[in-house]
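Just one chain is shown here, as structure tokens, and it is the form predicted alone.
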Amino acid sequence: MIPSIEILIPKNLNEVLGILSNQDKNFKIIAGGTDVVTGLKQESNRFINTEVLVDINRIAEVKGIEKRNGKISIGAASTFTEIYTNPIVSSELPILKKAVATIGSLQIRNRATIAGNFVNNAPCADTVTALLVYNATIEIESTNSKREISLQEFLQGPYKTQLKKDEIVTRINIPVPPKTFVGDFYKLGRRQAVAISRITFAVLMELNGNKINEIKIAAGAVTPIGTRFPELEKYAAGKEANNDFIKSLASKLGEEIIKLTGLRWSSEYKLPVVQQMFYQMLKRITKK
């Protein structure tokens, strides 16, 4: 049962920041509410001490999607439906669009927000891998400061981020990818829809003929948090994207994941699945 709780509905970002600057109460930001409301109802340890909810759903400064100065800027409270239907995202960020399409149901996508997905930082957060390969940065504000850091730096551990008590994520910024880059997103769940991911991959690469000029690789759900693989990316740069090399790259990805997670009881069957799915994904991309 959801406890009786105070809800504040500020009119603008300055009001939000003023509220969060009060260190005497435990505030929780709410926009879509798909994580917060569920967490309160289940009496999750992450939400159980919440005293006040701060509703930012009507704050213009954290809404909207625009292209400016070579970057695509997405408001933190943009819903997944708004992102999926946005023509800028459709044209410039197809991997993110595909990731968003896999999330929950239509009703959830109409409510859930992109910042809520990675601020919660569940290992299975579906948009994180796509944002990582796009080199996303996030803007964070408080009454005293404004900073912009990479998403990978922001994510610290399962359900843990750099966000301080008096801060709010306001926007996500993504450099416009060159048209020479191709990529894909893959999600494996226990069913076809409304499923928590068991494996997610995102890959973005530039090919010169059959040679890999540059590649960006991220995985989620099979790692403690969404994770890029810089050493694997360096290894692949300059290589021919033939079948033998793609097999070796998939094998090395499995090795990198084991380094992060250690051997588990599920590794014996999960690792071959991870490697095979990644191999098939690379085959699809290199045929595009």
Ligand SMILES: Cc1cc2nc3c(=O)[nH]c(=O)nc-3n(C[C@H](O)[C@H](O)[C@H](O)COP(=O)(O)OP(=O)(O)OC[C@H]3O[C@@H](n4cnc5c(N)ncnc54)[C@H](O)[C@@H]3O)c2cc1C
Contents of the next structure:
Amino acid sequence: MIPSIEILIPKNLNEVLGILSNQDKNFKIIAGGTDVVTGLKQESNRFINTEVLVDINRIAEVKGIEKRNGKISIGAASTFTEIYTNPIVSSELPILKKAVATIGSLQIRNRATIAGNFVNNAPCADTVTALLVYNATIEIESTNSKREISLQEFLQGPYKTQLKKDEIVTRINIPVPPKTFVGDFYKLGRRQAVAISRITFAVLMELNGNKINEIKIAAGAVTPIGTRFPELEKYAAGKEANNDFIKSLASKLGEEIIKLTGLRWSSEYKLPVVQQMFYQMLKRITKK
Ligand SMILES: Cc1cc2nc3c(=O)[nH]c(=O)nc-3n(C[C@H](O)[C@H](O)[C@H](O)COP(=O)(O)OP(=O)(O)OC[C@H]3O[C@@H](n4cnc5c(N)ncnc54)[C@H](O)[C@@H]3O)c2cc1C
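Output the form predicted in complex with the named molecule next; the form predicted alone has already been displayed.
Below is the whole assembly, all chains and molecules, this chain first.
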């Protein structure tokens, strides 16, 4: 049974911060509620002690998408539909646009928010790989502090982040990627819609003719949390993006993933799939 819980609906960020600074009760922020409500219904350990929900949907400071000082700033409580239909995201962040399009169903995308996705930090959270290749940073506030850190640093493990009890994520900032960068997002689920990811990849790269100037690679769902691969990125920089090389890069990504997860009963099946799907994705990006 879903527990009976008090809900507060503050009107501005200061009110939210004031509520969260009260250490006497267990508060939980609710945005779209697509993870919170499911968690409460399932009596999940992560939500069971919640005494008061703090609804942030009316807080202007965590809404809106704008471009300023070479960055795109996305309000933490932007829904996936708002992100998908935003012209700045469409022209500057196609990998994020493609990632949000794969999430749940239209009804879920109309409610679910971007910060809710990475604060929940399920291994299969679909926006994480896209945000990682874009070098996203996040702004976090409490009554007595304001900090901005990289998303990778914020994510600590499956369903674990650096967020403290009195903090809220307010905005996600992404440096505008130069137009010379190309990339893609890939999700493999059991169905086309309302499917939990089995594999996600995001790649953002700059090619100079056939040479890879720079590449950013992230994988999710097959790793404990969404993760970048800095060693692989270094190895690939400066190399010719010919068929043999992208095949070897895909093969190495599979090996890196096994290093992170260890060999499992499913590895025999998953490893060749990961390698083949990543190879196909690189072929599409480099038009091989
Ligand atoms: C049917 C269904 C299908 C789904 N399909 C997918 C899918 O395909 N891909 C996918 O990735 N996910 C999927 N999800 C999961 C879910 O929709 C996403 O994780 C969603 O992005 C969560 O956002 P929300 O606004 O609903 O978060 P909420 O449920 O409101 O909150 C989630 C967590 O984030 C915290 N939180 C929210 N906003 C903030 C903030 N600004 N600052 C600090 N903490 C915050 C909350 O306290 C809570 O711990 C699905 C869920 C359902 C029910």
